[in-house]
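Just one chain is shown here, as structure tokens, and it is the form predicted alone.
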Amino acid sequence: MAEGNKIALVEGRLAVPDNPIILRINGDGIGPEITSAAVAVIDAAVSMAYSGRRRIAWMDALAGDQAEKELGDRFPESTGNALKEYRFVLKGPLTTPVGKGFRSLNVRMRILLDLYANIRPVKYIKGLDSPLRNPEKIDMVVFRENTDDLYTGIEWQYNSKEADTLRKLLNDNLNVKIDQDAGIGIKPMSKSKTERIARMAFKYAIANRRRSVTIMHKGNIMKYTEGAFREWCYDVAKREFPGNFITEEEANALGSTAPQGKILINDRIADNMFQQIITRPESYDVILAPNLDGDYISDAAGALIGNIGVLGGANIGDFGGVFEAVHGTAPKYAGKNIANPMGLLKAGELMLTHIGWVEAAKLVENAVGVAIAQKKVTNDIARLAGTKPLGTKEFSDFLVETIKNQTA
């Protein structure tokens, strides 16, 4: 680890010295060979970006395979720790056993720094083969609620003592029956969780003027969770933004559209959202969702731009984020030096982004936009366009060299 500073809150405020310490965790299956690669690209952004005045200090830190191996934890107690010190992460993906009792070590995160939003920006990158005809017309920002809703992981299985004692309860007291061979979990849905992801969704559509903000639920069956979010964000628009929004109805009374210096605020029913993204991919800008229904959607409207491996996540909070592919981690194609590390390049992007450092993140930008224009690209991309692939550290190498070109 080189030598750096912690970033720190400073009045609400973001104060980031010129060696930030961010943590790295390498991740599983081809999680490693796409963080190192990432890295390296990064690294020569922040460093031509900067003229080397600034350098980011990695700190390694362990979870999943690697961790369980030397440690024998999936998540030590060294790396929450490590968290709740340096509270920035790049991270590789992790893996989540399917059915045995394993908490998601990426909503462990989320939990213990408080990173209350999913933000996964989709936009078409022109190169890329997409199921769409007009895929250049894709240009979303999904803002998904991370900490509330069903990924709270409250839940029984169907023959504990836990689920048999709740069906009593629901049916003594209130009436409700459940199957005797039900498994049972629990929705919470919170009116201060669902205002501060609101909050940042309509600040960020202010500060980055734009369009529209959808808010997708589907509160027309769970009225008191799902329906209370709608509501509850419409209040925020209304009660902190005076002046800067306008809902559907009062644009549609003006004629359909919203005022110059207005951005349009509607809802949509989450199931109608899937089609209308396909159908109507223009007509959405800012996408405000739950937990549930953000997951789905954001990785739905990826599929649009023909490649989910491209996109980043930011996991953001008031002070702290961790910053990931969307992608899982592809252990069949792990250590064979042909995994695409766009994705947490992307997500790298977003990085340099939230703590200001925007030439640099500019920088990964582009050259990413001309290594898919130029097709020097890994073998999930170079299939469907016909040309030789790259490996994933030549990959690396050659955005790094166009880097430097472009600040030559």
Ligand code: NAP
The other form holds:
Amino acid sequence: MAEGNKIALVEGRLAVPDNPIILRINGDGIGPEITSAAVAVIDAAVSMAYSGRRRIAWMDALAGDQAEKELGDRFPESTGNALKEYRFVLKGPLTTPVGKGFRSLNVRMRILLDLYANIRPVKYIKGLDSPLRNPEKIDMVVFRENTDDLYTGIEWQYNSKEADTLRKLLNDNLNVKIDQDAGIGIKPMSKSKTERIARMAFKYAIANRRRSVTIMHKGNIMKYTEGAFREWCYDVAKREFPGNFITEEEANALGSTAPQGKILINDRIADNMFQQIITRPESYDVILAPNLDGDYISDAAGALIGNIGVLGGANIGDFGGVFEAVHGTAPKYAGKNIANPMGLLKAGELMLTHIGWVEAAKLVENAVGVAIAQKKVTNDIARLAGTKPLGTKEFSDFLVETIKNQTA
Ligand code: NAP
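Mind giving me the form predicted together with the ligand, seeing as the form predicted alone was just shown?
Everything in the complex follows now, all chains and molecules, and the chain you saw is the first one.
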């Protein structure tokens, strides 16, 4: 048992003790080594930022391969209970098989804690090898809805009894014919779930003085799901944040830019969005998207800075968060001291910011910037820069030393 106290929710706000208990899930593949590296750097940053007054009490929770080996269950009840109790997790990547096998543990955790927003900041770090000519223009934050849409996993195999029942129901009642050899999935998108992610994105944009929020959708084709998402988002901005936003139409009428103090709100159809962020990255800032669109656009945006290995993400709800790297388990590098822990560190930065420990987050961010500028990096970045790589452990040692030498 870690010596610490639980983070609580008091009158809708987080109450964070100086020694908060945060769960640590090592994950599969490269997970254990990048988690150890990230934890060492985060601990050093917290210790330096608060002169030893604050400290995270890490508590191990088992999931994935290790849990299966030790407890015969990839997501044991004890881990589910710990999640419900402590609600904040730094998580290494977990294996999910394609097309068959067990359901994504990541999705299960998001559902368990109702972590409805997946937040992924994508900002260029000087020194990375980007495919764009002017990568310094990239500074976007994707807010992706996490609990609705096709990821609810309501689907049936083409030859199942359930698919047959549904085919008959649709045919008999709604005159809808579905091919006998078609699998069937259902795409629910609700007003309440859309409104809460929109609210969170708008609050973020206001608090962080962002320039614009772009609603991404495929509403021209899927009118009552994706099209409704667009409408509901605009409605929340108008109803709950009057005075903060200006629509593109209103801005155009004033001469095409948002006036001082107003945040531009616009929307783009999903396919257009992909070419827009590549050809005009400077025009996009906060991107608000449904689950599937958000999944695609966050990886595409990540690729613009050159390497999804350096991106972190946060899954956040009204109370709780799972913070993780964007990349997966990279099994071919497992146990070889080669993998880059930067994605998980970026997730750690988001976690520290979320609990209000922004000084520690800043130390981590600065140290990563120093490492990249000095080309003290792991193989994935070093091979592009033509420099000698550091191992995972040596890279984290470098960051710890850099943090110790920084003044908070
Ligand atoms: P992946 O694990 O992200 O690896 C793909 C490639 O990305 C690697 O071969 C490597 O590229 C590079 N890479 C990723 N992370 C790296 C790191 N930290 N350091 C250095 N290089 C890194 O993607 P995948 O192979 O598609 O997925 C493997 C498993 O991870 C699957 O079971 C998938 O479901 C799971 N996954 C889990 C999560 C999660 O837990 N949130 C997220 C995504 C995927 P090179 O080969 O070019 O060196």
